[in-house]
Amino acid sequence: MKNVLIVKGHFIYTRTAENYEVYKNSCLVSVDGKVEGIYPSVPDRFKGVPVHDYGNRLVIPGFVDLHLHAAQFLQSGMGMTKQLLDWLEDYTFDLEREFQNREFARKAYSCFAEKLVACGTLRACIFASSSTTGTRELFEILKEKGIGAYVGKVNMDRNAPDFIIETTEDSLKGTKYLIEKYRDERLVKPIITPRFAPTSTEGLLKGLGELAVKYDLPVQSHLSESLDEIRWVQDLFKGAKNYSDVYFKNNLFKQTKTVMAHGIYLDDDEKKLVKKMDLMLAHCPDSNINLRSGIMPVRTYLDMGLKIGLGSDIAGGHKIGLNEAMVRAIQLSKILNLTNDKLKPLTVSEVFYMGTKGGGSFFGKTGSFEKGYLFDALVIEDDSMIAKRYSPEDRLEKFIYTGDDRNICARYVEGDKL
């Protein structure tokens, strides 16, 4: 007997960035996680099965947050005036240290995990920290909690303190352990995660492109964050054309599936690059501003036909819930577009889909409620007033502007009530 859930509501999704699809009171059908389809009433083969009515809620596909640093949470919203290099130095790496010991680790990604689920992020991209063993409680966490996740442990040998980095050996050996421990996973997968490039040696890169490609595993790193860390690569790695050249001589540029988190100050070259290998970009619009990094010019590379999704970076970004990650990519395209108004501004539907639809290719077929697509959604409830008055178009751009986790109140995962 196949697994069928009903859902009744108002549903919102984006097909494709430029539009909302929206079927009002409405029943969506899923089968062993997978949408069925959308109907006005129950259809008459699936008579009997009970039928979850939200009423006049808003049904939308859960958020996907393409890049964050579990490690980093419990920072989050402290050292937002230094600069990126400086702010490494003064409060994460001595956070990221903490990992090591197993008990901190499941503390402190359990208040991670609750806060990431409670906002709607039902599929995300994730940084651990270079301790194996703090890594493995974070998998343990993640698949408790029922999310779809690649979870990576970071790997760094050198330029950074000596209580968080590792030999090239012992990084290697780490990653290899949590893959082959975790690979056949179904919800939270390993994915390979130099931090970035300046803190890995050639020999490291080279290793992680190896098991990358062995293994099939998705790439996470940074590319092209601030113009003080593109100087430093430039100093490391002499032979390399350029920042985005470093990942891909070692095998770690979309030679498998690979999202690269900021990419602000991309040359003509890394463009092309990006471009011919369909590589995902993720916006981490907050985290760029808050230590002044500077503004990925998304216009420009949507007309360019790049791939954008939204990362909450999370604790460069202060705030965890992907909302809010929509609304800063708006606010700044609308800078952007004050000295160049040939920069269109982003819309609400540009940004739902970045992080939904767009985001979600990433996994697979998630983040829409078309036809095949995994069942991934929350419920949305708002004021009675304002549900009254106004379509669901509107009502969905006041949750992504003032929403928060108290609007939600229901989380499917693969049609799976969490």
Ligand code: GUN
Contents of the next structure:
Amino acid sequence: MKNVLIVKGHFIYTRTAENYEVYKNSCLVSVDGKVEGIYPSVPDRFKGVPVHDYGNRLVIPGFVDLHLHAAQFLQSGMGMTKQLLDWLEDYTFDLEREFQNREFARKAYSCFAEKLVACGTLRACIFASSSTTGTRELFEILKEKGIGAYVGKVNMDRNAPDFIIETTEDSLKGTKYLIEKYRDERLVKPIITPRFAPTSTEGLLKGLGELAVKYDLPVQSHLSESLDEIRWVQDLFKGAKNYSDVYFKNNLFKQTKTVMAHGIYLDDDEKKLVKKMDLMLAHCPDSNINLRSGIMPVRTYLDMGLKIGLGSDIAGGHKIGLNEAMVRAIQLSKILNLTNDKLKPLTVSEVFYMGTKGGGSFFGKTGSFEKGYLFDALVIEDDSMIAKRYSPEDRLEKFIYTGDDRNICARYVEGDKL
Ligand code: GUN
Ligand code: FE
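For comparison with the form predicted alone, kindly provide the form predicted together with guanine (GUN).
Full assembly next; the chain just shown is listed first.
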């Protein structure tokens, strides 16, 4: 007997970024974790299957966070007067060092995972720390939670304090150990994670690229986030055409599936390369404004056909709920629009798409309720006066702007209720 699940409620999701698909008072049938269809009532062939009836509540795809740092969760909302490179030196490295301690890692990562899932993120691309044992704890905790994730041990072999960097050899060895241990997992899998170009030697990048290709693993890193960082990369990698080229030359730029955070200041050649390689960019608007890194020209990139998802970038970003990133993405796009009216502000459905189906494509078919998609879903409970008076579209917008974990009353990953 196949594993059949029926969920009843008001379904709202995006097939394309421009519009919502809305099914009021309907029944979604999921078979073996995949959406089979949405119907006005339970089809005859599924009669007798118990129905999870959510009445007047909304059912939406789970959030997909394409970029965040689990080892920075404790410092969310601190050090926010600094800019990127000082913030790393003065706050971040010091906290990440603690994750060499297994007990500390277990406690801190448990708090992180608890809040992440509570706030509705059911798929995420996560940086741990440079500690292999600490990163192993994060794998185990996320597996217990039952969400989907790519988890990376952070590789660094220069230009950071001694207490946090490793030798090239140790960094690669620890990475390989975690790959071997977790690559056959169903939901929580390894991802190759050079922190960013400046904290990597050419040798480390080369070794990581080789691992990515050998094991056919995805890659994540930071790209072109701040102007100081870009100048530093130009200084360190004299032979590279541009920042992207540093990764590209080392098989870390979509030779296997790749997501790069930020990409704010890409030059024309880089934009062409991102497009040609079909690389995914993670837009992290909270982080970009908190650290005064800049504003990603999202509308321009979308018009060029670049692929963009959203990231909370905890703890450059201060809030872990991805709806925060959706709101901030709209707000920053409105700021750009104030000085250039050709740059149309992002719409709510566009940012919702980025945070569900858009980013979800990095994980396969997730982030939508189209037939064949994995049934990853959140059930949203809002105020009964709001629920009675407003359309699903309005209610979703209000949840995105004002909601949090208290409004999420159920979560499903591949048809399993968490
Ligand atoms: N670049 C290198 N490391 C980091 C980090 O931890 N956060 C952000 N936002 N950018 C980075
Ligand atoms: Fe980051």
